[in-house]
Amino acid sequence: MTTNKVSGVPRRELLKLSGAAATAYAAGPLLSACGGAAAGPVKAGVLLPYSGIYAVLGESITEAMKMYLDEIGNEAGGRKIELITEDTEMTPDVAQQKARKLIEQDEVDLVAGIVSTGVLYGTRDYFDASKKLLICANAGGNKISRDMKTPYIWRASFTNWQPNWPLGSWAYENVAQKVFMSAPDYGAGHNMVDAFANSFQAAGGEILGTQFTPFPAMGDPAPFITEIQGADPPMVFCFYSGGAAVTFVKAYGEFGLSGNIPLVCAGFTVEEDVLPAQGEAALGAQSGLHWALLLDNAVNKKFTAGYKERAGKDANVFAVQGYDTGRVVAELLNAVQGDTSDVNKMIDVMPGISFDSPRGPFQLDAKSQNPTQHIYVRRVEDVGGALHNVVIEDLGAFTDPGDDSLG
């Protein structure tokens, strides 16, 4: 038997050595592609606004998709699980520079974020062009699941239409028969006072007026305020979010409506992030939303007291959606089995991803691509010194229509 000198292994075995390195090596970008161990990271995307009014939005979803990723060692479907952050700012033209970053240099295997329903709007063609994932965690824009729905847009967030349509009929069973309403002129704000009013009106209520006050910046709510109380409502409907809510709403307490005509409003409008700064005028206001801080389950205790003890202040409805948001994505390599080279194969698992979380049963419809979810009235009380929202009653589980037959 002859022996190599250099290392003392007979010849027959080093050959038999040989062919079995050479063929790992040639299975190595085969492995790679079918997403096992020698795929290195599942890269994905985070398109957030971290600068502007809803930069506190993007900061609370980050840090709570951050979270449930710790939780489970940042790994799902055998591979890591590393972010790449953006900055999305509130405008659509730099969204679309970033993810184009995210996806055309980085080369990220999905992407999940978006706040704004214009930047969603103004982003989508690129995904649908693309063929990349997006897994949206806030912009609640109907029309993404309905007449803009492409299979590479999901959410793991809300339509504008969920929260509103069963608080319509709601409110007129239970505050008033009439309603004057008002929201921000951009598409957000449509959307969220027709869903009301749809349902509000096909109860038998009376519109009295609608406005629609500029948009992102409300300016002086003075001469809003004044049309309101000109008007004379039984009950005010209206939708604000993050600087605006709070304006609005310091706004009507200032001008003596708080306590005197009740408030009901999408419960973005009285949400955890902005109630400290509304104080008492938010007292009372009753809201319609798919979570509440003191929501009880056993996901939301575990959940609001993780989170309060990491960033160090209380959750919001923004935080649970990135929470939920990384678990799509956990469940979503999980079922593909770490294979992200096949978006296909990954569209397909979506609707089967369903799970317990912190806002109730979670499932994501096959048709609007968007979760069915319960919607919870709540009411703004003080809590032991604080100022938080209570629910006073479970609507039940909604799915968004998939067309704009019901607002």
Contents of the next structure:
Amino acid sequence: MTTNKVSGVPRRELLKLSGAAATAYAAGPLLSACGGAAAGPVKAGVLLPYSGIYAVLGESITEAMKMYLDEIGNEAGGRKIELITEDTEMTPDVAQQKARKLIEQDEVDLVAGIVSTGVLYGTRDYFDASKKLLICANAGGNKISRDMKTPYIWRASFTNWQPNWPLGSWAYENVAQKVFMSAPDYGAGHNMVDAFANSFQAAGGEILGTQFTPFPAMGDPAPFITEIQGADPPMVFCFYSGGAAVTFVKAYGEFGLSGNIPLVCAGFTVEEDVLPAQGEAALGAQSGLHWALLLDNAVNKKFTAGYKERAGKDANVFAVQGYDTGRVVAELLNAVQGDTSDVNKMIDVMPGISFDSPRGPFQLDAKSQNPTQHIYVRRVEDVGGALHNVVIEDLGAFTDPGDDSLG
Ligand code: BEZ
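Target state, the form predicted in complex with ligand BEZ; input state, the form predicted on its own:
And the full complex, kicking off with our chain again.
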């Protein structure tokens, strides 16, 4: 029998105390270590876009992060958790100003968030210099797990390599042997295309052409769709997200490409946040991602039902990442028993964090500082009158390689 002890009192005795009393008793020595009752709540800064083409991503992450924290009574490691949110817009400079405000004025204990790779790259040096922990809730820029790695940035999301590299060889075997590729012209777009191309070409595939569209605003999609039509490929691979995903996929439909040229994409392109606006144009699109609304596991069923009740709409992958970011913050605080005074101790416990997520098994990898997770192939289908991503294959668990050898 385990007699797990907190401050010398067997856990079974602690459990007899009422919830609040037990928490106070358990946290007592820790609160003194962090400055006694004055330690107060853990302040977590949240840096997300609440305007621009990725605004819905930021809102989904925030809502689900709050949902997870509500589920645990907004408390972990014996301390209350308080969120301070700031709008990064889509701009690295704005994000850096907001990060500075959170860290230097609000004196937050840690920061969570960041959606765009450009914003992540633009704030990386500031987090590194200020030695403040950032739990990234979306931005997948590969470099942060590779040559721009810093001990202060960990991810609860993905690297841009992760969903696309397994998809490349899958598409070669299951869809077509030649492809035309389209993505926004910034770090994430280049990462996604490189990862897909790497395994597609290794399997024997041929790239007919690649276009990079203006970012963040694509403008008129017509010239880009016309270029694709002109290349007459047997398959298109693309990555878009948020407002740009709606623009691209709707134009793909309006120009008559949907249903005629198979669309294979990074799953963000046809995620649940954009499907209602894309409508029939998205039907049949096949994509790779680390989650799907209809993924059949108990944690996902509870999460998707709870999110729908709370937000009044279906969950999406960004919400899952927000939920898991909340969980990573809580697991971290539990592991250091609420003591946020030593960032090195917080970093030390990160690789031990693993749990069952709505996406399946989630485990933080020490080398890439990013989750090892399953990648699913999904297809957009009509499910009882609404379009959703149906899982057609589980490609297994993938860890970012930590270097550029595979794209
Ligand atoms: C990125 O910039 O890394 C990103 C943005 C939206 C979806 C996926 C990745």
